[in-house]
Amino acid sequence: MSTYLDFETPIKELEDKIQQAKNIGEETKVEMKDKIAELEKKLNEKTKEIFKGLTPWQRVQMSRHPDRPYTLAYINAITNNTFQEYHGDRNVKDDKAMVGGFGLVKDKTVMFIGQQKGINTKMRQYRNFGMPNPEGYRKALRLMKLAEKFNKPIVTFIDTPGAFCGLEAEERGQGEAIARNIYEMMRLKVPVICIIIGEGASGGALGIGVGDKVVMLENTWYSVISPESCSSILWRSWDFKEKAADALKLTSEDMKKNQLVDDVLKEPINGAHRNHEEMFETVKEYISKSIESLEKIQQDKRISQRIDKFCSMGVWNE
């Protein structure tokens, strides 16, 4: 059963009317094609109207939609289930919030790494709500170095409300683990593509977010802090989260405008959560084309361009 956000209510009402018309047609044998076609036209128009004018806070809600595909769904679809997951950081344990391994994209071996959220309450607890511990980032770095050793491109999927901030995570060096990843990713000799498929929050996202190409799906966000946390710090209340979302300039459109991401991938008209297959195909084609173009660039030049891109962020001349 589909889940609908508050602003999607008109869409749900029209879909219910279409289903009712179909049921009436089946039960009474009355011809309902014209009525159904009229309702479907209204549904298409209303869908375009709603999703064309989403506010920053509504895009944040879209990025968290429970029906939205998560990292493993993208990986399995893109690799046609050739994905071989690897486990453990060879030091502490296997962090279930961070997944990674090799898979095939059009007969080309690629290292996939990403944060994984759960699809139900039990799985969310198992995956720690997509918030990795230090060993998760160290596992990610181990896999990146493995890909570099065998000269295989790397693709990371970012979808996290932030790195886990519990006492045990800090004791095991959460800050150091993220900082080490940022440092090492700058110098990786293989092409690196980072794709924000949901939430891109704080250092938790940056820990696997340094690449030659950093892209966002249309209805995702990328920021140093979530709107709720920003609101609680500035106004001592979550009641101003919508105002905070607008001020943070965290949408894909804002990030592209400020040259903090390289590209924005369009989602299906009604969002990635309503059409998984179309979104999977869009991401797969982007990955394939980007790897092809990046591999044509000389290794030293590619690394230099990556470093220059991140060093120039936040710098301007008057």
Contents of the next structure:
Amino acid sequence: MSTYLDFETPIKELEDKIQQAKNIGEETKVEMKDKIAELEKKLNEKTKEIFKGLTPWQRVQMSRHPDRPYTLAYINAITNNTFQEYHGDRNVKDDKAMVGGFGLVKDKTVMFIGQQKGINTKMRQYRNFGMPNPEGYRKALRLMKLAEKFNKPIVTFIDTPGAFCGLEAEERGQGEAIARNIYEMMRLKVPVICIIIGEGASGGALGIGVGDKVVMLENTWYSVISPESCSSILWRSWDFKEKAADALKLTSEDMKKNQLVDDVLKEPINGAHRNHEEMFETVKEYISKSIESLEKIQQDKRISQRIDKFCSMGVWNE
Amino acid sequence: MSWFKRKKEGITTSTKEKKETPEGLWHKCVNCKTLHTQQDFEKNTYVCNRCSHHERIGSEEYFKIIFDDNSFVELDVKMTSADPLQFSDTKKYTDRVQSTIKSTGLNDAIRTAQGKINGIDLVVACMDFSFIGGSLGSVMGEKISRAIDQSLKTNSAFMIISKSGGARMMEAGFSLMQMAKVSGKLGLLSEKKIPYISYLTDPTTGGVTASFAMLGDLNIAEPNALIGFAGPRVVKETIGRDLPEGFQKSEFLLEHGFIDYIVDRTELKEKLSHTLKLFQS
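Cool, the form predicted on its own is there; where's the form predicted in complex with the partner chain?
Now the full complex is given, and it begins with the chain already shown.
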């Protein structure tokens, strides 16, 4: 069963009405075609209207929508089920919040890496809610180095409420693990594409987020802190999350405007969560086109362009 | 019954004869409450000589400790924060920055300088916790980047003294990307085989720990400094139980393999210049 957010209620009502009309039509043999067409037109308009005017906080809610596709769903669809998952950081264990492995995109091998959330309560716990431990970041780096060795491009999917803040995570150097990834990703010899498909929370996201192309899906967020935590720190209360979401300029639109990401990928009219297939297709096309154009650039140049891009970020007075 | 008895009544000192004790002549250690004269305390690099507590100090003091004869050239002195997001929480970001500049006399949470340590060329980027918690924003990112450029240009060793709560929320996405920016620059330093020493002091957390502070060729730390990714309060809330003693302190990080050595501030200059000599000789 689908889940509807509060601002999606008018959509749900219209969808229910259409279903009712269809049922009546079938049961009573009364011609309902016109009625249904009218309702569908209305639904289309209403959907457009709602999704055009989403507030930043509503976009944050969209990014966390339980019906949104998660990393493995993207990978399996894009690779046409040729994906093979690899496990473990070779030091401590296998982190279930981070997945990775090779797969084919249009007959070309690509390394896929990403944070993975669970689809139900049990799986959410198993995946630690998409919050990796240091070994998750180290597994990611190990796989990136593997891809570099065999000259395969890398695609990362970012969807995390943050790196895990546990006791063992600190013992095993969460900070160092993320720092090392940022440093190494900056200098990877192969093309790197990073796609934010849901939540892009701070260092936890950046730990697999340094690439030649960093791109956000339309209804996602990416910032230095979640609006809830920002509210609790700056306003000293959890009640200002909407305000914090506004202030952080965390939407794809704002991040692109501030040149902190390279592109924004349009979602289906009613969001990625209502039409997975269309979303997968958009992402797949973007990936194969980007790889093609990035591979044309000479290796050294690609790396220095990547470094220059990040080094030009920032605004100051002097 | 008391041991001594006052014989003369009404002993008073006339106002004229009262001795003035200027403010700031004495320092009381916040840890063991021992009194030192300010002069002794400064001479001992702001470390209590009884309990070895390291008082939090800023860039001015660190530069004095490190650079020969306190002589150095400061870089990019005038750079200050812009407000790219027109950020406002309970206070406007621009107002917050202006009032902090006024109250601290600093222009941002970092100062960068070039000088010599026991004759060896060194570029230092040092944070000031008193400036919005030593937070990492565009200014810090850019100043460190340029300090690294200076290091590259003059072939001098590079050092960052970290003392920060993490990224500056008021610059949101811009602050986050400073982590990538500085890490990118450090790669260039590495290519040229110029040593980078990361000195972690109390406290170093958040985005600073998750980027350049952990990327030193050597990571060294002050004793008993809080160093971590998440702050201890957050970790405690996450795991729902009390934290072990010494958790996230320098000694804990040394034990877990993230710090090369811990150095008392009183020995910093000697030990650091010895390290640099070992890289050079």
